[in-house]
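Form predicted on its own, single chain, as structure tokens, below.
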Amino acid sequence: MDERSEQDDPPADGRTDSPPADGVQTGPQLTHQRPPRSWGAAAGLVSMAAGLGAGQLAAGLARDLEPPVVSVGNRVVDAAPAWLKTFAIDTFGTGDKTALIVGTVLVLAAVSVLAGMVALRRSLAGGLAVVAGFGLVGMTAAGLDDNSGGWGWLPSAVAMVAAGASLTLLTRLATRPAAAPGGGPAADRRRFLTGIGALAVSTAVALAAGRALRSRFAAEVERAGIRLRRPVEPLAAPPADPAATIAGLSPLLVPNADFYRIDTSLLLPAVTVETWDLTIDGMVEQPLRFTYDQLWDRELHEYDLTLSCVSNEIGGDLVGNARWVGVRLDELLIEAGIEPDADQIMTHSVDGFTAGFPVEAALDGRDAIVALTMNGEVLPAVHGYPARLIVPGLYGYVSATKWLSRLELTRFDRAQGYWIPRGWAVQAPIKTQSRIDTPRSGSSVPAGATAIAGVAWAPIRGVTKVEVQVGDGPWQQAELGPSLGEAAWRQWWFSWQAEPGTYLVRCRATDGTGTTQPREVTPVAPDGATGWHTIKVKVER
């Protein structure tokens, strides 16, 4: 039986006030005590935060440097197979980049907790080894960035050193030496919490300073000072928009803030027109280079054009129509002179993205442009400022390059765009599609007159007819909204006298060639989805 009393147990703080054997009291003695696991987790997380703050600060030193999390995330995007990217877009939509960053931070947090526990409860060297391993991953990922000028590894290296130094400091602050011979180190809560607080404050300062440094590369201030120029033949004001009277119907022109965004960049490229230019080279008779001001000084043209992402599911919202102003692509190419053997235009973005499409698509009369404005304002940064390419009739992954920096004339047997080796089709004409905007699938509507309405698009063929089927009834023709041209979408609506019950409602469009949207359902990969958009609606009494 254990005959020790409670008075024989040392206090929880590791001190013992019992006198030595000779009866002389020499003061409190510290006994060995390992810090609790929660201290290790806290030390790891705070050290990770300090490293990210230092990395953010380092990334603010130059335009082409990326914070560590962004470097790793971008390389994950580059390496991910096509099915995983499709899953991310289907699951998170335009929030797929945010989801990736959050996932990267959560993984980093888990690794940091492990490093902190190892450092405080096992071995500081072991914890530092975990930090170093993750730091090397970040440095390697950043080193794969061709746009970094050879210094892409720097923010991750700074983050690794800062995280390691922070972990070392907190480990030493967590314990203090014994106060008497024979005593081991004891946990020191006050010193540890003081260190945690000091690092938290310095991390916040570093993050704020890093963001401030990067803000000098931001485009918003620069955009605000750019004076718009009128196109040679301005379009008439848009006609009355039926969306104003039909609740839930998409507008003729989608506002910039609501326009979909899909791209491979986790961080918006920091572009300034002072250093930006557009180059046309490759298989041309005379390479050309244009500054931003030189593009503005050329003849500008205005068009209403619909863009669509190949990842847009039937009924999806990765499509939009806007009014664009820019320089005609065919005029630029004719000026450069295209060699007869060239059959592909490879477009390059400042962030390294590439996309290629047939030369004939730029020269067949469609309104392909290097766009400078969107819906009456300078091109927003998220949509490609200072310039982006728009080739009507082609899915964005082969043509709609944002932050455009180069047009390279080449051949399909010599070069491939970013998405082609990842399993997507080389040729990517936008398929005829239609979508029901209202009522929403799964909703309930009252009996009586109900508007079924939506949009349909078939750039550059145009939409000539939209039909609606309710339940097993016949296909009935919907009314078409105003036309903004064959490259823009059309609104449509149908007045339904709804009777109580549950119904499946479908729509299908017919384009200017007489081809009707097929019923067969196919996935988005490798060249765009097909099928009739179908919703389920309950009509209540």
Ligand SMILES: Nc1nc2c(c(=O)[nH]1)N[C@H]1C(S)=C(S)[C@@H](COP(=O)(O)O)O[C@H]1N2
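Residue numbers count along the first chain shown, from 1. Here the rigid core means the biggest group of C-alpha atoms that line up within 1.5 Å when the two forms are laid on top of each other. Model, not experiment: these values are computed from the prediction. First, how it differs from the form predicted together with the ligand.
- In this overlay on the rigid core, Gly116 has a C-alpha that sits 2 Å or more away from its partner position between these two forms.
- With the core held fixed, Ala162 shows a CA shift of 2 Å or greater between these two forms.
- The rigid-core alignment places the CA of Gly195 2 Å or more apart between these two forms.
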Second form
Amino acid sequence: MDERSEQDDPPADGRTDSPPADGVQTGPQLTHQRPPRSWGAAAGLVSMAAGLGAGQLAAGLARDLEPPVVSVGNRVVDAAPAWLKTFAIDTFGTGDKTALIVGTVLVLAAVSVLAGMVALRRSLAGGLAVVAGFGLVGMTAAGLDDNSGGWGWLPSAVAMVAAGASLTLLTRLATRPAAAPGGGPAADRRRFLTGIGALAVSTAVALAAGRALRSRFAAEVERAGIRLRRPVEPLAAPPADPAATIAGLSPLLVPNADFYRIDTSLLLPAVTVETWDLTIDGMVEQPLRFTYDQLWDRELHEYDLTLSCVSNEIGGDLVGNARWVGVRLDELLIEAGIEPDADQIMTHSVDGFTAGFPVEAALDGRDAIVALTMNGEVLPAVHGYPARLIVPGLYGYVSATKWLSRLELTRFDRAQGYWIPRGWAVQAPIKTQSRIDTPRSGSSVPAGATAIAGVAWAPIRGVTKVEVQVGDGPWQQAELGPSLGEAAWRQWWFSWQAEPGTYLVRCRATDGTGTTQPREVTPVAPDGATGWHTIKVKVER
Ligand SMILES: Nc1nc2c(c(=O)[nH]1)N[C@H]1C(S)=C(S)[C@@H](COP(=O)(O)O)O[C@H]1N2
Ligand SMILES: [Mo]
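We have the form predicted on its own; now please give the form predicted together with the ligand.
Expanding to the full complex; the earlier chain stays at the top.
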């Protein structure tokens, strides 16, 4: 658009610059010419775009809301006669939907240009009337086939208000002369262009945010359609869970909805597998790349593995045990061929999170996997869909990368994972811990037989013994629940003949190497807490 040539043109319709009838443009300050047509066109287009951006953002609020153009497009398709649909499919092929959207946007654009010219050069009210007309068409179209429980009109209404507000703003900027000093056409022009620029930037942000929000729903829908495949050696069904009979005891396998979560990013990634793959590169002989389907087509393995956060306080609940299916990490790495100098595997997430651990931990025979499922379900979005890493025996912050996108072979003297410069240890094996789940600390129990019960974990050494001490009494051995292997937590319980009084009760576990949890209390930073979980219980008579 060339504004300079037009700026000095007389109004093309031949009218003189009599004061317009519209209230916005009246007033003694209006001494300059009506804004050029190109300004009107720009204002109209930018206002429409701002409306569509706001509508897209509003449609990001819920899964069954549609962006305004999609609503209108869908209703056009619904209403179109069969011959027209056939023609569209014949002409545009599978691009028929795109053609429809492009067509809708072109019509919108043409009318927006007109609306902008009317608003800036004749009457703001006239321009707003066109915007309102569009808004009503969108709201009606959305309302005609609404799956969102009566809220279908919302994105179009938001779009209408945003477009109207933008048009009003641009009209004001274009028709009110800049105040002196420095007034005059150049200052007017600068102000108008600033308004256009600011709206364009906001629109781009709104569109991007709206798309990101909607992709979350796309990922949900996609995830729901994925077919599970059988691991090569499926585990036996888990044994009867003692938690069913001991109230308050943690389950053998923690349901996905109850599994603890740790995330650095506020807006969790919503990954769809068309655009996702897993790369293995860095210090390898042969960089590799796997699509989601290629991972599913490999040998799948099933393991019960306990995951713990380094920030888990003694007695804390940032720990859980789950049944995972995935591809063995060692098989992938051997296929890529690790260069002898590499000593660290740096894992990258699509959200920018990184975690690094020793190459040795991937190759020493432990069951490290790129996990695709969790407790018999496709990996939940919040736990890393489409794929995450689980390295048994290592704290999550150095290994359990969710939304995994890249395994980079490197060296500890070259790269650091996300938490390392923030004061956490480079080497982070999970420390042996045990926790009393019941009774709760500070609670009261009736005198007589009471179950003291909890869980203990020492991946990948295994738990061989848990002991309980009541008051200053002797350490007494608890009974251990069913074993799901060395890398999984173990339930334990102890039958206590409780006499009235107030007691401190503590527990401690011994791992497969014969080492008992130390009494010494250390904080979670930099490499995990130590100490015996101690609770206070009142026994009533
Ligand atoms: N992408 C990504 N992966 C991540 C994290 C994260 O913040 N971002 N947190 C890590 C930490 S500190 C832990 S303890 C585990 C927790 O996994 P969960 O949220 O599935 O329980 O994930 C690890 N993987
Ligand atoms: Mo963590």
